[in-house]
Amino acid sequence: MSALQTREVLIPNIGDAEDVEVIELCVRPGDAVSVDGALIVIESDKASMEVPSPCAGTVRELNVALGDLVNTGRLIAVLDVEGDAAEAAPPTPPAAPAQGVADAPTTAQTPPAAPRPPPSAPATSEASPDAEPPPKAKVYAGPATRRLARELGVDLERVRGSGGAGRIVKDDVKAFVKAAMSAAKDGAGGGIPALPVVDFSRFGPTEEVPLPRVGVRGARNLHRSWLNVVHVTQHDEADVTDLDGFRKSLAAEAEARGVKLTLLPFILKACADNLRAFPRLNASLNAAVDGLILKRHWHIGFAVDTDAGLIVPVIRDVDKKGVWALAEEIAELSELARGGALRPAQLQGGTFTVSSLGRVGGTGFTPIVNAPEVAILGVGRLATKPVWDGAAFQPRAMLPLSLSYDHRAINGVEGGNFVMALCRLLGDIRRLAL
């Protein structure tokens, strides 16, 4: 029988998230574990995924605890496992830098020591949110600072540290905040007003449940991005019948390969290919607004409703990809975001994105762009409708489109023609073979 031997197990690259909160223990000290069974349960701003045992064994210790703040590398638990185990597992992740220090830089170079200011200096974290920005340089600030930056809307970009290096720290955070609520009170800011807090218990019986964390956090991302892009929504219908009648007819290869074909994986094909002819769609707006970064891949997101709320998984390289394969990977990724397994990466770097409401129904609808992206595509429910052939009414599968951008990238006359060349590509799918 092989000798016992002790396995650190590490928190996983969970890419450029920080500080994702452990919501759920799995295990408890004493318990036996089985390879890639769960551990904690984290949940980023975006999703929360399961971290597994990379072996068997059993738990000698418990370093993290519900509530526990944690990024990449961290030292989760201890493990007891058989040498043979131990020497199969696959290796962990390198830890991250230390995790004693909360303000420590979360950069992977440490900037060079500079001099502090002299006493006399005044304080420079307590600047006016109206006055200019410092110049634009690395900004030096730990997990726990950047996370309360977040949750305050602060751009860490207009924060002047106090710390060494220049380092923000949480107090020029919260002094910074505080001098943008007193010019708002003072009429020289522009503070958006309060609802009113009404006792509803007063009219009736009431009952107040909490919302789901991600449904939360997912909640604050659209309300950033509604109070910051300047919604313009373009509406049409792309008549899809014979794209819709080539879909039926691969029925039975669909069921064959085991896959549910919908028009899904036709409309991020055909979103993809437009893409390509309308750069500025698929473009972020820079930080100082005075230009525009023009991504040279197309990786879209889709939105799948779960029992946590709205989450948009990304496909990377759609344009690579046929539609066979996209559909497969809508299907993988629509079961893994509503079993809350969604790796962080699953997530992140999308360029545009398809909501679709077909099966809620609806003839039209107004997106809230994800941003940084620019432009999101609303779609609505298939119906069938009489159009004018010029001799008579055909009925036509029409299927409402609705696109909405940031009009400070993109102009009336562009998200238009965007919008009538996808109907195009929709009514002939031949043409993506152009």
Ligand code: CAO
Second form
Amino acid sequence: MSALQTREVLIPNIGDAEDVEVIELCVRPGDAVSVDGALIVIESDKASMEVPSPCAGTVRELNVALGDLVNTGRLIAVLDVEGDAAEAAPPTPPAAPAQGVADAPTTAQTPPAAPRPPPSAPATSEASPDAEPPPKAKVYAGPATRRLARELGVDLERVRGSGGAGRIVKDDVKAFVKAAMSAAKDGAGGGIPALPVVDFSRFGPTEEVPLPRVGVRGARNLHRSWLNVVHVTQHDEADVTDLDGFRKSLAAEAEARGVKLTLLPFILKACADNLRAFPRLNASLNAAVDGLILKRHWHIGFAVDTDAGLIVPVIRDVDKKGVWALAEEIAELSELARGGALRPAQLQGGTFTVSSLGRVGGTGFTPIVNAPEVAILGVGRLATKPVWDGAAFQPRAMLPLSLSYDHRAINGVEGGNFVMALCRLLGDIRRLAL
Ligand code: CAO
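Switch over from the form predicted on its own to the form predicted together with this ligand, please.
Next comes the full complex, this chain leading.
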């Protein structure tokens, strides 16, 4: 039996790369390492690579820390090795240069790797997509595993490693994906707990009435939006005293045109104008939820209350239409909606929605975003209120506005600014001509 010797391991030749960051420590002092077992992972701006152990042994010292910037020849670790192993292994090998294809498997220039030591971390089967991941300073995973995780969209922080020192290997990533897929299939994990089924007749007389077909479909869409969209609602009031006065002054002309001129066409027009100034509210999130698709068209849907349920016809190119034309189209589409005669194309392509409960009443409500749109405006009932003008209270016609938006796409300041700007436009619609 040969004597125990110490062996220094240095950063191998990493070509032109300088000040390369240590992004993972794969071992700790006291850990057993095999030939080619990863000691640390370093990452240049072009690639990451494992630095393997040149021989089997036990880590006596680890001489680098996470975040250290290292260069060729820097001492990484001191190993205790059996005399034979120390002699058998060549000096610290020149390793593959750090440049090149990211995550390429490490090139072993030492004798073939010994079997990996038995896992010291919890087995992969215990990992679950819903389980709280153990707190980790840094994820232990090699470049190829990282690449696989990136390709599959797996967050490595949520994966339990089955390798030495909790190191994540490719099989752990695959097992994680498998568990996530079967949880999704079973409706578990991401699902919500079902409500209890209660026999209400135990408490008194009841009657069950069917929901209209449109209502059932609408309910599903609303539920989907509610579950997917991160809702925030911003409330404000627009001073529409002048606008409402102007609208009323057009009553005779409206009658002559055979058009009912309510506040709604003005609101749609102002929204289209405002959406041009705030393009992120006239958008949809992309499928990966890491980008926003800005729409350079302004098709606005408006909610219509029908006997069959809520229907949202869409007026195309609101930005290009005048208030009279919008009033006519609102009347026409509402009639078609109430008669169940809308064509599919008249229900599609909306970029923003307005839901007006003005004729019903209310000082504000929380409209549900008509996803995949990212914002919806709720309109309440206009009321005359005393407003302080700096010297006295004045009776002003105030219109409650409630903007719900998807907080994944729009931040609070943006949402607030949108509503404030809309209030300014409705407060002085001459601005629409600017
Ligand atoms: N404040 C005060 N009065 C209002 C008002 C407001 N914000 N909005 C409308 N009104 C008045 C109108 O001026 C009209 O008054 P007159 O009868 O004296 O002329 C009356 O209320 C009825 O208006 P309307 O509803 O016929 O017309 P509209 O253009 O405002 O709305 C439509 C059209 C189709 C949107 C509406 O009829 C409708 O269906 N609204 C319900 C939408 C809905 O259900 N939203 C909730 C969805 S849940 O998110």
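Residue numbers count along the first chain shown, from 1. Just so you know, these numbers come straight off a predicted model, no measurement behind them. Rigid core: the largest C-alpha set superposing within 1.5 Å between the two forms.
The Cα position of residue 175 differs by 2 Å or more between the two forms after fitting on the rigid core. Relative to the superposed core, residue 364 undergoes a Cα shift smaller than 2 Å between the two forms.
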